[in-house]
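Just the one chain here, the form predicted on its own, laid out as structure tokens.
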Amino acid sequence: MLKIAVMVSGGGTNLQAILDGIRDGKITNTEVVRVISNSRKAYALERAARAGIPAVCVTRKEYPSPEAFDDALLAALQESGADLVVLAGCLVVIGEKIVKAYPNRIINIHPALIPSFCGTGYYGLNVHEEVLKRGVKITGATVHFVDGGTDTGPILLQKAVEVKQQDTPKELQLRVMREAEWVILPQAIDLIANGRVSVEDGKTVIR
């Protein structure tokens, strides 16, 4: 049984997709053992409470330094006993200490087709605003492993989504969530839970 800790910052729609995936059998051999938020106002904490999942809030402002925050975050992860860390709409930059503690055991969902529209500053609605500004016709979402860079780790799964001419950023964001994020994040977790994923020479291999 794969034990996962899910890190969140806001509404928790990707967390809900994970919980629904486990309930519906789309994610097998998996248990969510803890939800960790960096915001006490995150609705994701309410979703965790309703599902009976232990949740904790670790916020940067409550610690004197980035190093102290990283230590607290790492402690919360280690205490959960999680095998895999899932960044599901998490806006926290994961420190090097945490990445080293969970090598190839942290995955992130990004709302674009990496390497497009990714890296520093590309998060949330900003991504979709830039997609529309650039005029691309296809966007999507990517699940990737987390390494020391920003959106630079090995890509696990991607799914394309059509950009429509009349789209607003919020409309596009919702379509990317529905058609891509909520689909490939559960798929990625299920693949990992069933031993079908490895990282070789900096790239993912799916068996």
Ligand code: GRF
Given for the second form:
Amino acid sequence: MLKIAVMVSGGGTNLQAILDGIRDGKITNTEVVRVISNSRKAYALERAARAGIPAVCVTRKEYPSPEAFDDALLAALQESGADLVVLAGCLVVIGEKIVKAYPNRIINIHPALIPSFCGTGYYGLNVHEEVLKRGVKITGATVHFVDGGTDTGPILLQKAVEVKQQDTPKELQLRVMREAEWVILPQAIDLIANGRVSVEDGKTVIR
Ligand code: GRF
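What I would like now is the form predicted in complex with this ligand, since the data block earlier showed the form predicted on its own; can you produce it?
Below: every chain and molecule of the assembly, starting with the one above.
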């Protein structure tokens, strides 16, 4: 049984997709053992409570330094017993100490087709604003392993989504979430939970 800790910051729709996936049997061999939020106001905490999943808040402003915050995050993860860390709408930059403690065992959902529209400053609605500004016709979402960089780790799954002529950033964000994020994040977890993923020479191999 794969034990996962899900790190959240906001609405938690990706967390909900995971919970629904487990309920509906689309994600097998998996248990969510902890939800960790960096915001006490995150609606994702409501979703965790409704599902009876233990949740903790580790909030940067409650710690004297970035190092103390990272140590608290690492402690919360290790205490949970999680095998895999899932960043689901998580806006926290994961520190090196945590990446080293969970080599190729942290995955992130990014709301664009990496290597497009990613890296520092590309998160949430801003990604979709840049997509519309550039005028690309296809965007999508990416699940990737987290390494020491920002959105630079081995890519696991991607799904394309059409950009429509009159899209607003909000409309595009919702379509990307609905048609891509909420589909490939559960799929990625199920693949990992069933031993079908490895990372070879910096690229993922799915069997
Ligand atoms: C989504 O745009 C997701 O791609 C990004 O954070 C936003 C909110 O995600 N990572 P969620 O509803 O909190 O899962």
